[in-house]
Every structure is written in structure tokens, then in C-alpha cells.
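Below you'll find only one chain, the form predicted on its own, shown as C-alpha cells.
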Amino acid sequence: MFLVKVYTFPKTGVLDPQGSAIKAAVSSSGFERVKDVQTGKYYEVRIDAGDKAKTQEIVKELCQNILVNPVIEDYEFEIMEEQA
């Protein structure tokens, strides 16, 4: 069994209004050193695929077809073997 952590975030150049609103709130709260905030999503997916290569194939397909909007989002993931 593998635990996969998937992170999605807006592509470079895509507006992130939620990130901008958070940045404004952070700045007005006295955190002047915070220069930018970018929002995203985080998913934990458990996959029983037998091996890491097959798990990677499944995750890529899952991201491309369901979890990620490829027009406006990029993604990264990490695969970890779960201990029984």
C-alpha cells in the first residue's frame, strides 16, 4: 500500500484571488516580511498497486483526469510506502 501526497497550485500567470486576499490580510496584520501567498490544494490518496511504478501511473492518470484542472493548475506528488 502506498500513501500519495498530491499538491495542486495555480499555474504561473494564473490569477489567485484567494492568495491575494490572504496576502492582504497577512500584510495588514503586521507581517511585512511576507511578500507573497499562493493557495493550492492537498490530497492524501492511498493506493494498493503492488509497486511504486504502477502507483505513479495511477496517480498521474488520477491527477490528469480528476484532481487537477490542467488549464489553470500544476501539480506535484510524492509517493511513500505505508508501514503495516
The other form holds:
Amino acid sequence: MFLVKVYTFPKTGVLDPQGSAIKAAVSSSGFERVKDVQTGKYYEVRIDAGDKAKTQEIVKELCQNILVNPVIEDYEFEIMEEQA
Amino acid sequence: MFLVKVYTFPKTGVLDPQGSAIKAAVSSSGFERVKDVQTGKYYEVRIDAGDKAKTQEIVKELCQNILVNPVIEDYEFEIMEEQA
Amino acid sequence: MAGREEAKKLGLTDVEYDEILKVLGREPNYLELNLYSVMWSEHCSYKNSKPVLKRFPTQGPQVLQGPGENAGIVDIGDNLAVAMKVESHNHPSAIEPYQGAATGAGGMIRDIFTMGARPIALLNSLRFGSLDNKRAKFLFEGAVAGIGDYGNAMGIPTVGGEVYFDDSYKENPLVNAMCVGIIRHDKIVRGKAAGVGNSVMVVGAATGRDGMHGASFASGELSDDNQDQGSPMQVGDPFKEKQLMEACLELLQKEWVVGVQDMGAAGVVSSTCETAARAGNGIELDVALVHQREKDMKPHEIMISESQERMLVIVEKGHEDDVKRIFEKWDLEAVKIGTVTDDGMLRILENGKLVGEVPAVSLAEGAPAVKRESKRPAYMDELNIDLSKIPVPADLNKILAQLLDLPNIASKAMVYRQFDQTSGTDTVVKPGSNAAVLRIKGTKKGIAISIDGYGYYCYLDPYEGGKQVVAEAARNLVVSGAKPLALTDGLNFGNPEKPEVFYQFEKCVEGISEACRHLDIPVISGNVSFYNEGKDSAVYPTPIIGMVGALDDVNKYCTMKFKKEGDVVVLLGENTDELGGSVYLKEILDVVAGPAPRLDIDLEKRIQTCCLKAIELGLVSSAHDINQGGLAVALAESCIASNLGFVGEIETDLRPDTLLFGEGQSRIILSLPEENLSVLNKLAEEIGVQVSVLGFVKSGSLKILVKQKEQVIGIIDTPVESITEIWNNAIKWRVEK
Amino acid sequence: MRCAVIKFAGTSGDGDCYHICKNILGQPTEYVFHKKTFAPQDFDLIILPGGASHGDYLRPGALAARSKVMNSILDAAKAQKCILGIGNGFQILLEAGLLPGAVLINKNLKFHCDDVFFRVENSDTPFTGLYKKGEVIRLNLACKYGNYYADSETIEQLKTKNKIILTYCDENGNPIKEANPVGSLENIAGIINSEGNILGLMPHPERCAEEILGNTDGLRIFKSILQYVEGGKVRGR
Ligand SMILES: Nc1ncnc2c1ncn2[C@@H]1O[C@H](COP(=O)(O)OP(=O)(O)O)[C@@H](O)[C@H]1O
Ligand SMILES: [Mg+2]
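Switching forms now, from the form predicted on its own to the form predicted in complex with a further copy of the same chain, please provide the structure.
Below, the chain from earlier opens the complete complex, with every other chain and molecule after it.
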């Protein structure tokens, strides 16, 4: 079994209303040193696909088809092998 | 400047309705090898705080006070130094 | 076996433990003890409140289902009926306002569709500390978003509600939700495990460890050590609930469905023992068959978990696969966990092995009643101060502006905009008037719904306050053109073990009962929430009344906004010399003193009869009841809503501030074309109600001259535009600050 | 006009759309469950209703856009059938790639329900034939993710090709920022595809189509489609 950690975040130029709101809240609560907040999503996906290469293929397809909306989001992922 | 990547995810035992719904939809669109999906949030926070230790302190506080809902979420983070 | 010490840890008293020994004739084991602990908690057993609640009038020709089921049902004619219920989720919301409020709404909705009714409207009643407080603001924003997201995702419109801010609720907010559904008489389903040999099934979400001991948690005060109950917070899943609702409504059309029960507090154990007890039967079940979300769950965990979005269904033997087929269509699970037996026992197996066995009825109804001591609180006598010593302020315009800027009086649009008010396309009158009005498709009929509560009057005088809240809810329906039919209550109080709190509870119930009897409005369902306390003190005694009324012709609905320049504006009822308990005294002059305004229930009834008749006859352009903030605020609200103004002279022998801001009860403001005035006068005379002309609708400003013996003793004169600005933004500005 | 109202998992606006087509317009109307399929010639109008399909989980519309029935909708789109997506239905069309762009959470992060003003930017479509270009109408908005976004190239195309159909405006028709409660680019509230047969709208015309509900501005959308379908004539694209 492979554990895949997928991160998504707003594409450059795309508005991030939540990030801006958090940034504003943060600055007014005394966290002056926080200069920027961007929000995205995090998924932990477990895939049962023999090997890492195959897993990678599935993850890519999964992201492009469902998990990520390419109009507004970019993504990255990491694959880790898990003991059964 | 430090770039901090924060991930949040549901605490053990806390329901993750999104994760289950995504899992169900994913399985029925042909991704049989996907066995589990858990959802969380991902933040990229930029902090300007001299050193890593100080940054860590700020991040912890930020997470506990603003980014994370401790009643239902757990979190992890990584700190990376960034060139200006 | 589990002894007395274990019982104490689970919150059972000595008396209760002895009762368990007596019922079983032996020591209970740990599983059994857990069952009693949750079922005999106040939340499930009503052991503190039952004797008092007996005072409510619950009968009437319109009542199809009174208290005791998942929801009450009232007849609205033509084979149609309305199901309704209020429920609280105060303690979970104090810890996690978003999920607490969301799951509260979810539970409420389940209670309605469990009866076979399709939910058509949600309302809510909210109380928080003042918005200057950061935590209060957080709780407020979280609860509003939680209720909104859940109801919005379900596609059930939120059509009304109320919000108050007061520091008595700072640590322990109140989050009550109400749901209303529509059903045909012949489709009503009850929560009964009838028919020996029939199958008991669990449908919907899988069971996890979330919300274990939630019922006991709701039955104790909030404190640091019970904030962490060791079991995870419940998270709402509106998507699953929507699927569950559709599946259940489809299922409930089938004649082979015997009974259905929502799994709310105390999950499997409450739903099985209650359905069994109602039918005088028993149930044998195997916990291993319950579909589970987590590993290695113990029998007691499965029995008492409060995982959301689940239901218990009892069907005729042989129809299990039919149930499964329906739930499969909606992507949900349905599993048989047991059968109905004839021996009255709740028998629990784990993989076929007996692990617990107790009489179902003893769990459901056997909690030893607790007789609580009741004592009139000393503060009540200290409240009667001489109000005539308070000087009359010079600038009454300023006072009006200050009142309109109070979050408790200002527009709640900032809240209800976050709620989908129009899904279902039945909402005729949306939030922002007196009561919501919904049409019923395929008929001429409509229903009106309101939810009201006012802790402050109940604090000053629990009996009068109890009467007043019923009267106000009914008044809100009547001014909307509806005849009140029945109510559901949400009784929110502090720790009943304190004699003063118990006194408040008893007296409020007495007051409510008295008003119900006189106004002919039975109580058909409700909820009690005790132990609402902060560190030092209890919340104001806060009974909430949710009420439904019917309009034979929905086109005849009425709203509070002025309609036409030149309409004459009249007062139905009389201005009284009552300044006590007013928002003006409390918030502007900082005098928390009584007495609360009195309510003459017979006069109230005549006023309501007259108003309703006038609306039905089509005499009236607008109607609005006078409430917090008094006459001046009521006029201002009608001006703001319509963007029209008012000009009038009022002759009085009262102080000008009492006239303008006093909160004397049983008063309604009507506007109407002048040519209708004589008919109205005649009608009022027949019924025995006073009508006096206040002035006219005129655009531009709100202008009131208060006169005593021809002398002007007070002036309000303000552009409608400027009070609108204040009233619209009071809450928004405070939240965004 | 044969109407189909799609029932996605968790959708709630299906009944509202059915009511308009069946009872108000008096047209033959059917629900189509998301696990079913249909043929393009079965219907003239296909409505993707509002309401949070799949609980709005992942992204609004994202999971519904992968339902089985979408294959039939794609076929109907190719066959030039009229397809109307309302609220969540609009989001599903975006997620399915039948309309360009995406939605973000509203600028204030909150659900927004209110009657607001819109300007009809293009009345030369099957959906808006009975409105006047530039007309200001009032419709009910009820959404949390109505903040339309597309890259600048797409926006430019929408503008030059007249594919923006509704924009948020004040009561006098000025498309000012303050009149846009969601924060969408160019105040966009509704767009049409380049072939002109697929319309996506953020507001709910079906909630504003009956006298008793106090607003009938939305009814003409449905009547326009009816006229177009029954008239059988293709108006200028
Ligand atoms: N939490 C809420 N949810 C929905 N509607 C609300 C809420 N709070 C207030 N409202 C609406 O705002 C209007 C005014 O409320 P309120 O001041 O309590 O009126 P009243 O005194 O007539 O009961 C009502 O239409 C009410 O339904
Ligand atoms: Mg009220």
C-alpha cells in the first residue's frame, strides 16, 4: 500500500480569499512577523498499486481528473510506501 | 524569511465526510485502486523571524490560535529557509 | 460486574444505582451500567423536568401527535399536517460552535423526517455574550456558519429565527434549532417496535466513537474537565443526511415499515429501548452487526455512540432486502442488527454471545424521578425600584438612535443572509418581518412560523415572562395573518439542582401553560436543556417558543412594512405606564430592574382576535407588534422596512420615554387606508379593543410629537435614511471591528 | 418542450426546477437520476439544478461532474440541446469543462442569500430572448461559491464574443463593485458557451417566477427557452 500526500494551492494570479482573510486576522492579532498566508488543500490518499511507478501514474490521473481543478489550482505530491 | 508548510487533518476518530464522499466518487469513476481518501488543509505561511527556533515558536502559536481547530484537527508543519 | 463506584464515575446517583439493582435483581455489568448512565441522564430521561412538564396543555382537536414522539404533529386541514420540534445543542456549541450548531440542525431535521414528514423549513434561536467579547464573537460566527452550511447543503430553507446578545450567555451560549415538515395524515409513521419477529435495522452512517456520553455531557455544567470527554467531537455530514432523508422518505411510503426512530442522543441504546418500550416489546440485537467506522469498538461504545446521520428502522420480517435496495440507491448502508421480541428485554449480543440484558422499559422510562427543591430567588424582590426617580432624557432622538444601534434590536440581516431562505420556492415572507410565511404548493393554504424567547423578562419575573413569550410568538403569527395552531418549546435553564433555578423553571412552565390554555394553543413537542451555566452564574431562564399557524388563503398574508403614503397608522391596544424590564432601561440607562411588563392574557386574546380579523377582512396594509424598544422602535422598523416614513402626534399622560420606549404588552401597530378606519373601529368595539390613531405614513422621516395637555413634551424627528443606516449595520460593524 | 431535470447526488433544487417546467410552464418534464443515462433526442431542455450536490465537498460541482449521467449531458451538448445550469448546476458545468472558468469562495467567505440586481448583457440567446439587452432585473442569489474566475485570456474572449449573459449591478444598471456580493471577475454572474446552447447562471430564476413569491423576473428565462424551442428558429449567434 502506498500513502500519497497531495497538496494543492492557488495558481499564481488566482485570488485566495481565505488566505487574505487569515492574513488580515493574523496581522491584527499581533503576529506581525507573518508576512503571507496562502491556503490550499491537503489529501492523504491510500493506493494499492503494486509499485511506485504505477502509483505515480494513478495519482497523476486522479489529480488531473478529480482532486485538482487546473483552472485555479496547482498541486504537488509525495509517495510513501506503507507496511500493510 | 522562512517558508512554513502547515498540514491539518482530522483527529483520530473524527468523521471526515469530505474524505468519504471523495473516496466514494473516485471509486465509482474507475479508480478502484484508491483505498482511502482523507482531507485536510494546507497552508503556506511566510514568516520573517530571524531564526528557525523563533519561527517555530510563532508557527505553533499561529496554528493553535488561528489555523487549526484543535477540537477536531491535528496538524504538522515543516520549516524551510527561503532566499530573499 | 460493575459496582457503585463505577456507577458514580458514570454520573449515576446512589438512588439510581439502588434502583438498577432492584430492577435487575443483580449487579449490572459495565455495559449495562453504561446504558443506564446515558438513558437516565437528564437529557434522555427528563427526570428533573417530567413532573413539571405535565402541566402543559397538550390536547386539542387539531393535535394529531402530542409530546412523546420524535416530533409533534398538528392538523392544518385537507388531510395535511405539520410536524415540528425544537431542540438545543448548547454544550457542543460552546466547545465547537460550527460543528455543534451543524449537528444540532442535523438532529432536528432527522426528528422531522423520521415521522414521515418532508422538512420544509428551519428556524433557529441563538444567544451569545456581548459582541465586545472575542470568544462570544467566535461562538456567534461559528454557530451561524454551522447552521447555515448544514441547512443550505440540505436544501431546507431557514426562514426565521432570533439572536440575542447578553453576557449571561457568555460562556454558555444557547443554540436551539427548529424544523418544520409537511405530511399527509395517512403517512404518519411512529417510533414503535411492534410485531414480534420483525427486523430491527440500522441505516445510514457507520458508527464510530464520536459523541460518546454526549447525553450525559449535556446533563452537567460546562467545566474545564468535562470539555474533554475523551471521545471525539461529532462532525456533521449534510450530504449523507440529505441522502438519508431521501431514502427514508422513500422507505416510509412502504406499508411494510413498522416504525422508525432517529438516533440522536445515546444512539443505538435510546432508539432500541424507546421503540421497544412504546410497543411494550423487547429487542434482541447483536452489536457486531452494526456497521462500524472504527476498529475494535467495545459493545458499550457501539451502544452509546452518538455518531450522526443514522436511523433505526423496524420492518416486517422478510423485507430486509427491500430496505437494502432503497438505501443502496441513495448510496447508503442498511443492516439488520436484531429482531423484535415479546419479553420486554433489551438483549445485547456480541457475535452471538450474550453481553447484556435489561428490561427495555426500565431504560426508557424507569429513571427515578427527582423531586427538586424550588425557591424564589432573592433578587426578584430587590428589582422593584422606584422608576419615577429616573430623569427623563432631553434628547429622545439620540435615545432612539442608540436603541436601533443595539445588536439586540438592529437588523439581523447579517445573520440570515448566510442562510438559504428561498430554496424549495415556498417562502412567501422571508426573514425580516414578523413571522415567516410559506405557501403549500397545490393548495391555497399557507403556514406562518415564528420562534421567540426573551430571557430578560423571564429573569425579572419567570411567570409573567413565560406567559409573555407564548403571547409574543402568537402575536407574530397573527400580525402575519395566520391563526396560531400549536407550539413546540425549547426550555433552556441553569442547574436544576439549584433551588432558584428550579423555581425559574417551574414558574416559566406555569406561565407558558397559562398562556397556552387561554390562547388555545397546545404544546405538541419540546426539549429541555438544563445546566446552562457559566463560571459564576446561570444563563437567564430562556424558554423558546416555536409556533405554527395557518392561513386559509396564503394571498392574505401581511407584513410589517408600511405600504402606502397617506395610510393611517393606528394602535391596537393601550400604552401602559410600564418602563420596567425595557431594553431602554437596561441598555441605555443601565438599570437592570423590574418589574417586567404584565400580560393581561384576556386582553391579549382580544387584541389578537381583532388583528387577525382585520387582516382577513383585507382592511389592513401592514401590521407589526410592539416589542423590545417599544412604540418608537416598532414605528422605526416599519419605516425602515418600507423606506417610507411616519408623522404623528400622540396625546398621553405618560412620561415621554415611557410612551416611546416602554414595553407594555398586547399592542399592535396597523396601517390602513383611511376609508377602512370606520370598519376597523366597529370591529374593535365589538371585540372590546381600543383603537387610537397615531398618525400617517409619509415618506422622508420618522416624526413623533408626544403631547400632554396640548403641550409638546417629547419629539422624535429623524430622516428614515439615517436610522436605516444605523439599524442595518449595527451587528456588521461590531463583528468586523 | 420536453424538459429533463437532473437529480445529482445530494442536489436539492431539482424540485424547484421541476415545478416551474411542469406546473408553471405546463411542459412535459421528467427527473433524470444521476445513475441513469438518456439520449440527446429525449429532451429539448436539460436543467442542472441548484443545491449542494455531494454536499459541495472537494469543490462545488466537482464530484457531480463525474456522475454517470454526465455522459448523456455531453452528448446532448454536442447535439445542440439547450442546457441550463443554475447555481450548483453552473458549477457542475464548469467542473465538467462545458463552460470555461471556475468558481472560488465568495470574497467574504460567507454564504450569501438575497435578491440582487443583474443586468442582461446579451438578449440574443435561446435563454434570454424575452429580455431587453441592458435590462436590469432582480433575481435571488443563494451561494457560497459564486466568485467566478477565469484567466485573462478567457475573460477577454467572453467579452469580445458576447458570452457574458448576466452581471451584478446596482438598481440603475451600473456594474459597480459594491453591487457584486461574491467578488466575481467583471461582475460576471452568468455565461454561455461559444455555441450558445449552454447557459450557466449563479442566481436562481426558478425562485423568482411566481407572483406569490413577490418576484417574477426569472420566469422569462424559462419562457425564452420555450419560445426558442417551440419556434424552432435559431436566432443569431
Ligand atoms: N438567527 C436568525 N435566523 C433567521 N432569521 C432571523 C434570525 N434572527 C432574526 N431573524 C429574523 O429577523 C426578523 C426580526 O427578528 P426579531 O427581532 O426576533 O423579531 P420579532 O421581535 O418580531 O420576533 C425576523 O423576521 C426573524 O425571523
Ligand atoms: Mg423575537
